[in-house]
Amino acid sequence: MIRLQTMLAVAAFAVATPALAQDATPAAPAAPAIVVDEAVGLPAWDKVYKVFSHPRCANCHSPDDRPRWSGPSYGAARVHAFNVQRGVDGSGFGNTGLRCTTCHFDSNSAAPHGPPGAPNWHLAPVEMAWFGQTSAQICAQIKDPARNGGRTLDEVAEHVRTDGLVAWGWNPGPGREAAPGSAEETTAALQQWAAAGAPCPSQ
């Protein structure tokens, strides 16, 4: 009897051990909380909203399948000519046959006025539009990942300092005024914004 009481008190210790080790498993330490600080963060994505508001980088983040062209602002603002699309397949590339490489190539044209040109020249993808939008709609935008090309704001900020399209507009050509700034200032801005909790204006 006795032999069988000790059977029965291992086999129940053995049972109990691994939801002992269990219970002592430490717990994952919660994530961080995000601290947002309006005063620092609301000025730099200002610098940030100056620069994505700029015709030379809204121009191309269209709407809808037509690229705009224009003067430094929205008031001289128009569709681009010749029936230039965005393209069927919705790359941002044109249309077959009428390709933006068909005219825009690697480098701008020496000419004032004449066709800009960068790296890889296309339209934005229609998700990534802000063209006419208020600073909080598109700092709500830069901020989701199904409307900024599934970038974390991180990844936005490289995006913004390594692109070579993205770099065109500080240096749009003769005749054109450049986005205010530049591309290291730009970064730096948003990773302050970011740094701050990414906070976004009322309007």
Contents of the next structure:
Amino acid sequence: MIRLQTMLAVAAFAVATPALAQDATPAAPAAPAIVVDEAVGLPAWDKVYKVFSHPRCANCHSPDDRPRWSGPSYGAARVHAFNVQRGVDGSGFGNTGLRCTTCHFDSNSAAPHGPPGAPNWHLAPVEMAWFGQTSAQICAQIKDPARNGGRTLDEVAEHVRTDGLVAWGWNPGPGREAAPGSAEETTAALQQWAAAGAPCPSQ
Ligand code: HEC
Ligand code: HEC
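The form predicted on its own done, now the form predicted together with heme C (HEC):
Next comes the full complex, this chain leading.
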């Protein structure tokens, strides 16, 4: 009986194979296709989202020409005071006479509500804005080279692991809550998400 089943299976395979071979596109020697694994990828993305959407990151990734800042006394829009602007040159370093570096130095002010600091302090380009965006929107954006500085997902992870402004999010100075986790954990979550096919949530 077992033998008969085996023979039938072999026969069925022999019949099916030529049809499969005809339909199949020629095997490309490229890397194997990544199978999207939502069970692994979505929880990993959620860790990334909780970091990226945290005020320590999102305040600098703002949707217009004004940085954001945090605190109950700043109101819902939380626009940076002093009419601070991205800068007419579009650089993110502010306008002449009110550059970010007028107030933001290479390290944090020790005074509560003093200006935080890290080398190269400036606003992220507007296409990299996350402030107020949903998880799905940020996820789509991170995968889009036109909106992530032309990076592969490996390079996005590397930026998070090594960049000084990102690192500041875990060392934000007195009176500010640090972003959740660490740069290493966020890098690992990005790599895990990418290896799982980089799935995005529905909202
Ligand atoms: C002081 C402002 C500032 C802060 C704070 C900041 N960023 Fe950025 N971020 C920038 C700027 C400027 C760029 C553009 C640099 C570039 O493309 O080389 C950038 C680019 C990025 C990029 C690469 C582009 C992209 O959209 O994929 C990632 C990822 C990123 N930031 C993550 C973070 C995370 C995570 C935090 C918080 C832990 C953070 N940033 C905090 C200013 C900031
Ligand atoms: C006139 C001084 C001044 C200038 C100029 C200035 N800032 Fe600030 N900034 C501050 C102060 C002070 C704080 C801290 C406010 C607080 O913690 O209550 C701050 C806070 C911030 C924060 C919020 C950090 C956080 O997550 O709580 C960001 C982001 C920021 N500045 C970005 C910028 C950028 C980008 C520029 C240039 C385009 C700039 N600032 C120019 C004084 C300044």
